[in-house]
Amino acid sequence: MATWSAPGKVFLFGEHAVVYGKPGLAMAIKPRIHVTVRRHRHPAPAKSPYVEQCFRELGVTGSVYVMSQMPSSAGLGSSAAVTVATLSATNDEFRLELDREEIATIAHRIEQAVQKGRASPTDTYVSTMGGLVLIMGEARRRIPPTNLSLVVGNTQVSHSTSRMVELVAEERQRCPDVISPILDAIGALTLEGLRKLDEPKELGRLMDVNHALLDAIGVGHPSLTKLVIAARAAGAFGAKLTGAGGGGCMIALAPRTGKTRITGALDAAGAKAFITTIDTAGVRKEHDA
């Protein structure tokens, strides 16, 4: 058998704007999903459509055990992590000799199949490669990592990524002269954020602006607003939603000595919060039990 794990991700800047070719900045984070694959002629049916599609894509059958450290449907890339870890474990167990680029490409294809064409290649690329990833149109590349202290707050409000993407598209079609410049501004914030990665106070201020712009295009939610305000009041340099919005998670950029205080403030505001930072490893092999 083979066991591999893959990290989740957050968007520091640029969600929704990347759909329209604007720059975005995503980061792999420490919570991981572990997947063990074992050759098996007559395995039980996979409970995950992503796992099932992985086996179908690679033309093999096996048994699977999944252990997750992160919530699903919360905007942290859990489906991408499951897909990437399953592909990598299957690749190892069946000696298929796929490299990381191939894993990322196949993982995106699987997510597209399961999500009916609505999946972005960003989540699967970040989960495979790890680190800090700059998205520029169709291009994705790793940039030098920065050790940012983040607190993630899960609103525990479920959301639909595809519905949020559709909502922005509808708003853009209805009011192009209003929504398009906001998406341009979000893209500009990404590039400014790149220049301020070593200046946490300024980076946090830019995150605050990004959150306000995401609110303006209609992907905010009262629960997200509550957590963002709580994080800022507890001393965060900045806070914003991450991912599709409409629920899910937010992130707060924390001073090195303020992480616990911010986590407590988010929990008190009704969230499930945890502290995290960058994961530079990407998908990796784990020691088999």
The other form holds:
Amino acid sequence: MATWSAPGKVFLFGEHAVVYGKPGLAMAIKPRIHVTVRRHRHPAPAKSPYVEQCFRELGVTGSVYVMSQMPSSAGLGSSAAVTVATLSATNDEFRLELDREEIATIAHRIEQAVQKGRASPTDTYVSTMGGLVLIMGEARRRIPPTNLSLVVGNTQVSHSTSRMVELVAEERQRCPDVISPILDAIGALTLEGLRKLDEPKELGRLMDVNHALLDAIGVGHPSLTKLVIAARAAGAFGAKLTGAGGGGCMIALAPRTGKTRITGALDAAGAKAFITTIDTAGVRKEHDA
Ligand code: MEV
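Switching conditions: you have the form predicted alone, so give me the form predicted together with (R)-mevalonate (MEV).
Okay, now the whole complex, with that chain kicking things off.
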């Protein structure tokens, strides 16, 4: 039996644009998802298509127990975390000797297969490596971790990542001269954000702009707008949706002493809010229970 855990993630900048090779900046966050894998010749069918695909990819069979405090279908990378933790626990249980780069690569392949379409390597890479990561086309660069004070607000409106990705693709095809420059601008914001990581006021302002651009390409939602406005009114430096949009979660960049106030304002606006920070560990082995 082997138990491994992997973190979720938020996009500070660049979701959707990364699908088109533009830069995106994502950060691994707590909470983590725990997965236990045990060798089993005739296991019950896995409930998750991601888990099923993990065993298919690695050519073994086992039983799986997933323990998660992270909301699913909310833009926090829960399916990537389940995939990365399942692959790592299976790798350990069956002594397959895969390293972390290989785990990240296989996890990305699995996400793409299950999501039947475009999926950037962001969620799976960040969950595997932890910390702060710049994704730019095929390149992934680990950025020195910075301790940003973030509040996550979950609208509790569930969304489908593949549907939202498809929606942007349709818009881009319908109106390329409008949508493509917006995706370029989102990529430029990521690079600007990278330069302002130590300047929370500036960083917050850029997050606000990123949110407006995501709204413009059609991935906003009234519940997200409400939360973003509530967070800013409660003193956030900036706020934006995170992940695929159309529901799911938003993040607010909070002053060190303002996190509780922002959390309260988000709760009062109908969200399930929590304070989080960077998780630098990435996927790791846990003690077996
Ligand atoms: C989903 O967390 C982020 C998207 O950019 C899709 C992807 O990167 O695969 C919408």
